[in-house]
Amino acid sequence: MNKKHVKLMISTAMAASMVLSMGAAVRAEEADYSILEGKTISFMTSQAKFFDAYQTMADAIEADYGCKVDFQVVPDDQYTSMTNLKLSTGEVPDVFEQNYPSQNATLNVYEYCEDLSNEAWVSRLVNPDMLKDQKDGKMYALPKESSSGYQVVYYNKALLESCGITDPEPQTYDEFLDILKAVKENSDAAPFLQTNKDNWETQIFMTGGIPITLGDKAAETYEKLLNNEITWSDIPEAEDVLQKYIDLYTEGYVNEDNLSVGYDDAAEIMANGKAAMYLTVDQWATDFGKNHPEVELGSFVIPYGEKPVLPTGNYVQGLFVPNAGSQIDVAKAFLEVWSMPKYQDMYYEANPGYPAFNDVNGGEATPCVQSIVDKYITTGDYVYEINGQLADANGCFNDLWNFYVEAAAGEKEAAAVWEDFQAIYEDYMEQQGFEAFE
């Protein structure tokens, strides 16, 4: 294929995209949103997912369309169980927010949620292929971002420089350990902040590290697990990564109060110089930059394997419409309005990032996040976390995360974590009706 043909294909694709976008814009302009007048949308989300900009967007929508938004913000540790309970009982909000599409199977969207594949906003998506359900190819939620969940070490630049470390980019795991050791020897700060009050934070090291360590064997390993051909204890890479994590505690690199502090405490700890590094997701760094502009953060990925590779989530935050809702058509109209550039721009003005829609201004992203996107996302040097690859088993992963916390506390050895989880995993998969586990 010569370059001329490539250019022609690109131009044709761009033209088609423009036509689709213009068509969507026309449909949006012609749509009758009078259905929203006088209505109230119940919008359920969790503490970590809710942003002040949501209220700004809601106020503007109420002013423009006469539709109020009632935000129901649930504590993080109760959110998943409450969502599943509401869906199973039919006592549902009009819309709810959850990781998408990685939680599709856990939520059983096929039974409980509306298919949104034919909504007008779909044609404006930046990254539609990642958002289609792996089983049926349908679209079940309106996304907020085009990508998210970059699992990165963010560090206090000034603190590391005081320890003799400038712009670290470890190329091997031993080099990563050398950075931790330097901080421990030259500072009173905890080298590696962990917030194990929230077990979803604890699991980041493993959900990203295991697929990187598996390398080319990852897909085959996942298939064997899902077909009940191997056990979790049969995966030496999983035990190796978990042991690396445990060793960080035994070597004294982790803050001693790790069991009592959570994700919401991390920014203050890092800003005050009580910890040097924090392994977390990109949204945390964006929020930190907004709230603590006086502290400059840097970033790097943990090199679990032969070279640095970014572990990331194959999910975004999505808004679902339960099919048991009392005003489904109103909820769908609300999502179309919520997706409009006028309101999405309000969110990204306060929280710069990577919008789901090609006509939304994402603003200027936080430098330490943008550098990760430039180095890994745009170059393709990333792998998806294990949670997304084993979405059918997500419903029992919270038990695994609790075992990780026990291991971090010195209460369970790495091998015992996988032995104990295997029984839970088998029971869960059998309950879900997978033939290989019957």
Second form
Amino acid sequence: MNKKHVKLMISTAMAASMVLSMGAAVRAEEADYSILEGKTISFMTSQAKFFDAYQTMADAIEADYGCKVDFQVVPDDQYTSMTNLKLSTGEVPDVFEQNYPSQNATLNVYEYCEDLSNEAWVSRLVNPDMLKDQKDGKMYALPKESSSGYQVVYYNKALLESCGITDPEPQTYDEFLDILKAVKENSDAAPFLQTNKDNWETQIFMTGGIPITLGDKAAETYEKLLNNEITWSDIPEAEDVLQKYIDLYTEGYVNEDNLSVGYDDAAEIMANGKAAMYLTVDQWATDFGKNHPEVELGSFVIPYGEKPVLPTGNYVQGLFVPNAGSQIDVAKAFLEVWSMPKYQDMYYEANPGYPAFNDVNGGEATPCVQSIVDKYITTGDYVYEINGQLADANGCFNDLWNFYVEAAAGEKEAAAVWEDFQAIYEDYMEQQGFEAFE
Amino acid sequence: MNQKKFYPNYFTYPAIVLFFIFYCIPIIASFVMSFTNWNIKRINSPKFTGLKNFIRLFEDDYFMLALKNTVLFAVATTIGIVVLGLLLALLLNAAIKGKAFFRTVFYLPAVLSLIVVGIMFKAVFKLDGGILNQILNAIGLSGLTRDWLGNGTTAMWSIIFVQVWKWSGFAMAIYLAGLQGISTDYYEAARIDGATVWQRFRKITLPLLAPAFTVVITMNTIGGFKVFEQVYVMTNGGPGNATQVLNTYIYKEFSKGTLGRSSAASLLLFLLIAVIAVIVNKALTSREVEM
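Let me have the form predicted together with its partner chain next, following on from the form predicted on its own.
To see the whole picture, the full complex is given below, headed by that same chain.
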């Protein structure tokens, strides 16, 4: 082999590697999407998951590919039930959005949804490993973000300053209570906003607080629960966290109408200064910043343990394709198009954050969210919420969250919540066919 | 020539087939599945579990709470609708000005969608800025203002109130039809005999309205046991489980994926409604008198 041949081979190899590295994105752009022409994709999501930018993306896709998107936006408090119901009856939309992969077991995606592992967009993901299903390693949804679900207190800066509190960063739980006390004494606002009409909001305090309080014992505790070796009442940390939550009500820190207001009411309440702070997820803060730019939000995490640690979801928002759909190939082609930088950039231009794809521009995130990422995500000071760790039991957590609401209403004590939930948990796990419960 | 026309039986076959496919088969399937552990994870391999689902239901405090709430709802709404509907009918059967207008106004809620009514009354019952609390504040009854849907007791009665508001006009229409079918001769004869208004009402109106009572009570009792939309829209069974009724319980179980259990609960509800409807209907029909 002479020098000329070697040079030719190296050049060819270099060219090939360059082509391959650009391959995924180019493939997506160049592929034939004529299958979408004249079709309508039914896209089911919930109020909290739906963003106006979705419509912008859909309009652009319709202009480019002639494919319409019919958004079916379901109220939050009905969404998980509705999704399960649709999947189990086969009356499904073409695509639907859900927490991914934490809801995989609850939705039984193994039976009801398409395996998307071989789709072209998979090669462009920022963190594919977190998104693969823990049981079978398959990819069941097209993700929107690379991470999400930071459970943080977002506060009205001006309101807190009027109470003499500037840029609070409580290091202990008592310091957190001091902030609530100061707000209660110095303003008419409810110190701590709770929107218990949506019980998924009620659960956040416990869902994040319990794993942090469990600390190193968390993994072992989850395993024992799943193997039916301990009961929920055997976990003092769970009772402690719930008691702390109940105490917020008995101390008068929570808004009076907590049982009848929901997630959708929270932005208005916070913007009007009727409440000082709201424990929720980052999507809410991003949306709030967009709709109420005149109100500046700050953020901190509740220090449940010895130091502040961020509770976060090991999930993102994902688009699933039900296998009972009437046009699965069209839905898959639609997802490929939906994932393209051109359309994803439209979303992130309106809602800056942390995109799922490495070729999408996430923009500048909301400052109160970015500060949390800088302080906790990049330093590794975060813990995954309990729901994702007990994915097999997710289907009965709605009952637990209802018990939390009853506790908040003063109708149930902390110990009774765990005692009553244990019966439901055992029954549910037995019905699901887990050997340890049969 | 008086010749009776006969049609062949097979004209009914398409309807019978459709009825069998869309009505009988689901009921039979639901009956069978209620004796299995059929769930979202065992969609293709349900196992026979005998009476276990039914036993578990009766052991479940929240099923019993839903049952209690359903009975309360059915009884309270039926009483409310029967009484209010009758009062409206008596009032609008009299010779008053604008009665056609008022009849229409009172009947209107019956044609509104339950979902729309539920959403509308959520705004009425809101703690902050709700119409009811604003009215109470305006008339100096601020002490009575509260979060109507955020309290277990008031939430249930608020939903009952909405049901009575919605269906009283419909009951009124049935009573009006009954009242107009009573011959005025009876009243004239009674008046000549010196009967008081109350006596005429008790001895003529009430007995002759019995068929209307049968219809109103039977329909509202069944409707009350089947309640779902109002609860689902206004409270979704909450706060907590305070307004859970049988149908929201069944929906919750079904959406949890526990299909066998929810089928068992559906079967119990079906039996409950069937038994009560037969008893109510039989008891009331036996009191009807011929006009």
